[in-house]
Amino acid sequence: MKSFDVAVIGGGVLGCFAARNLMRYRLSVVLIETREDVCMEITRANSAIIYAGYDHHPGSLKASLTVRANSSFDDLSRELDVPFSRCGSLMTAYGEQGLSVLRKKLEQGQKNGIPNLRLISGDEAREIEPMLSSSVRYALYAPSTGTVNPWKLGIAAFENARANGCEILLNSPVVSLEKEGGQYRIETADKEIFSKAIINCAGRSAVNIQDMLFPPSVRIRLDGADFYVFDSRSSHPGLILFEETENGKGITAVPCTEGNLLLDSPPRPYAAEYATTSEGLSVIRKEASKLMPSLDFHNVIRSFGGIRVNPETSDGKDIRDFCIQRPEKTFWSLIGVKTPGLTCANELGTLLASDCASVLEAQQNPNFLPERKAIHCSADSPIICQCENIRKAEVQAAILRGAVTFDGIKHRTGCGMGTCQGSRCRYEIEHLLKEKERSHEGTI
């Protein structure tokens, strides 16, 4: 049995940033994750956008945190050595109905203090992005919008938290919570932990975690999403494109930091676990062809499904702001944090860590080091992933940093993300993983 000042439950991007920011204080912290690695659930299927902040009502927590997070993202990405592209975005509209939506977002954005936001004509939009269809009549241009790799960002925060002293429990689903002697007793599948405070970042399981002690007033509705990934060598837009249609939000096109194009469908009813639907993929193809007629779908190398969580009140009304439940002063729950959760992960972590440190009367940690270095290696190492030019030493470094599966290697290095989607490099990578597993077994 071990005791900690704070237990963070959930190792997605929110939990990793909560843990990282808690280490800025003189606190003992443990990060508890159900899976064998961090960022393996909702974080892994993400549109990768760092939003400007015009979508949110002025004065809301979402608005203030998004604008603050966006403005500081260059510094954050440098600290954590994560690629970030401030490529800008265009929200497009085909007619007057869409124009009214753009005007509302422009007004909100101006009130929120977003720099250089402007409404432009379709012709001006095509000067900025020539792939746009001639049917686009209006666009809202936000040059501050950007894109980041969600996996690499979350893993970087995790590694920085661990380097600063955060303890990690993987493969540790929480099975019960109890209040005992002024502390929380946390029982996982094989361990018992005591903690003075809990930060619940368990994603779609956050309601279930809180329900073990405090019945939440918020529930979660799941939506599904479908994605297409295009080869990095294909022609694609240089900006993020949001489509506003007569039926509301359309597709989103994201030029990723690795050079691929990601197409994201509008929300759809949740189906199977991380599975695509033919209907969702059909919508993407139809709307993408309308928005960018020259886009060649022969360059698609992958499709995948995602999950979006939507917080609702007990009577089924949508909660449009970030929902932070606090049933008692030492228990925080992030329930149903959706877009722009990736954008605001560090700001939310900062907010929670500050509140927690105040309650526990913790002082600043003068030894906290915010910098983390990504995996880099010598050109002498042989290439293991031909598509992405990833070297064997990079894979070995990822294993040393905690990757135990092919997906873990992929999330840290980019192996398997190219044209062949791992068909050539997977066998050798899995062999390296088995070698590491055997050498570890030999030391026990």
Ligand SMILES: Cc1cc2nc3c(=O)[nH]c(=O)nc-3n(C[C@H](O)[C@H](O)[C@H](O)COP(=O)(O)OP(=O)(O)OC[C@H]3O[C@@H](n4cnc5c(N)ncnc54)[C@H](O)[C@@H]3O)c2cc1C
Second form
Amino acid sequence: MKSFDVAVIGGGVLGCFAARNLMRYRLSVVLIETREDVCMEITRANSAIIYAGYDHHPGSLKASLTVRANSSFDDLSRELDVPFSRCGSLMTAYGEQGLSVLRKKLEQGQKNGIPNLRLISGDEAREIEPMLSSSVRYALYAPSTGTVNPWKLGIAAFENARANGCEILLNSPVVSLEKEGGQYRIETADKEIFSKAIINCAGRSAVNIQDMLFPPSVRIRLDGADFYVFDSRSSHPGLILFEETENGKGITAVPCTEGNLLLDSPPRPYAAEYATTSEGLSVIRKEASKLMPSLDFHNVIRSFGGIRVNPETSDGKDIRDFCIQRPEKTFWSLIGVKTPGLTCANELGTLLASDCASVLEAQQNPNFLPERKAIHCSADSPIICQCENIRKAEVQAAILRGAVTFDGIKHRTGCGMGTCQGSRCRYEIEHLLKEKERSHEGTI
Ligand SMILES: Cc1cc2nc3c(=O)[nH]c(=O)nc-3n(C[C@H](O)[C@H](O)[C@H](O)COP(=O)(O)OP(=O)(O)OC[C@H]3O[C@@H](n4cnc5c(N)ncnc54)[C@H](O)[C@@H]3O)c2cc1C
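Swap state to the form predicted together with this ligand from the form predicted on its own:
Time for the whole complex; same chain goes first.
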């Protein structure tokens, strides 16, 4: 049985950043994750956007954290050595109805203090992005919007937390929580842990975790999203496009840091675990062809589904702002954190860590090192992923850093993200993973 100051439950992007920021204090911290690796749930399937902050009501936590996160993202990405592109965005409208939405966003954005936000004509928008259709009549231009690789971001925070002394428990679903002698007794599938405080970042299970100890007060509703990924060699827009249609939010197009184009559907009813729906995919095709008539769907290399969590009050009313529950002084839950959760992960982690340190009266940790280095390797190592030019040494480094599956390698290196989607490199990578497994078995 081990005892910690703080247990963070859930190793998605939010849990990883909570753990990283807790390490800024003199605290013993454990990160407990169900899966074999971090960032394998909601964080693995999102739109990768670092929002400017005009979507949220002035004065809301979402507005203030998004604006702050956006303005400091260059520093964060440098500190964690994560690819980030401040490519800008255009929110497009075809007519007067869409224009009124853009005007509202402009007003909100100006109140929220977003720099250089401008309402422009369709012609000006086409000068910025020539792929836009002639039917686009207005656009809201936000040069501060950006895109990051979500897996690399979450994994970087995880590695930084670990390097600063955070203990990690993978393959460890929390199955029960109890209060015992003023502490929390946390039972995982095969361990018992004690902690003085809990930060619950269990994504769509966060409500269940909180309900293990406290009377139910909020709930979540799931809906879904569909995505298409285009080959990095195809021609695509140079900045993020948000389509506003007569029926509300349309598709989003994101030129990713790795060079691929990502298209995502508006929210649709929840179907099945991370599965796509033909309805969602056909909405993307229809709307994308309207927004960018020259976009060639022959260049699609992958589709996948995402799960959105929507927090609600117990009587079914939407909770629009970030929902941070604090059923008692030493227990925090992030419930149903949807967009812009990726953008604000470091800010939310900073907020919770500072609250927690203050309750536990923990001092700053003078030995905290905020920097973390990504995997870089020498050009001597043979190429293993022909599509993305990833070298064998990078894969080996990813394994040493904790990747145990092909997806874990993909999330750390980009292997398998290219045109062939891993059909050429998968066999060799799985062989390297097995080799590592065997050598590990031998040392026990
Ligand atoms: C379709 C879509 C698009 C989005 N696009 C954007 C975007 O462009 N920009 C943006 O800012 N935000 C975006 N978001 C929001 C963002 O992705 C989320 O806010 C964020 O990923 C949530 O992370 P999380 O850590 O809460 O959840 P998760 O990544 O799901 O992590 C929760 C973790 O808890 C673990 N867990 C669950 N139960 C237990 C248990 N009992 N014991 C131990 N561990 C447990 C899970 O295994 C999981 O790893 C998007 C979201 C969706 C769904």
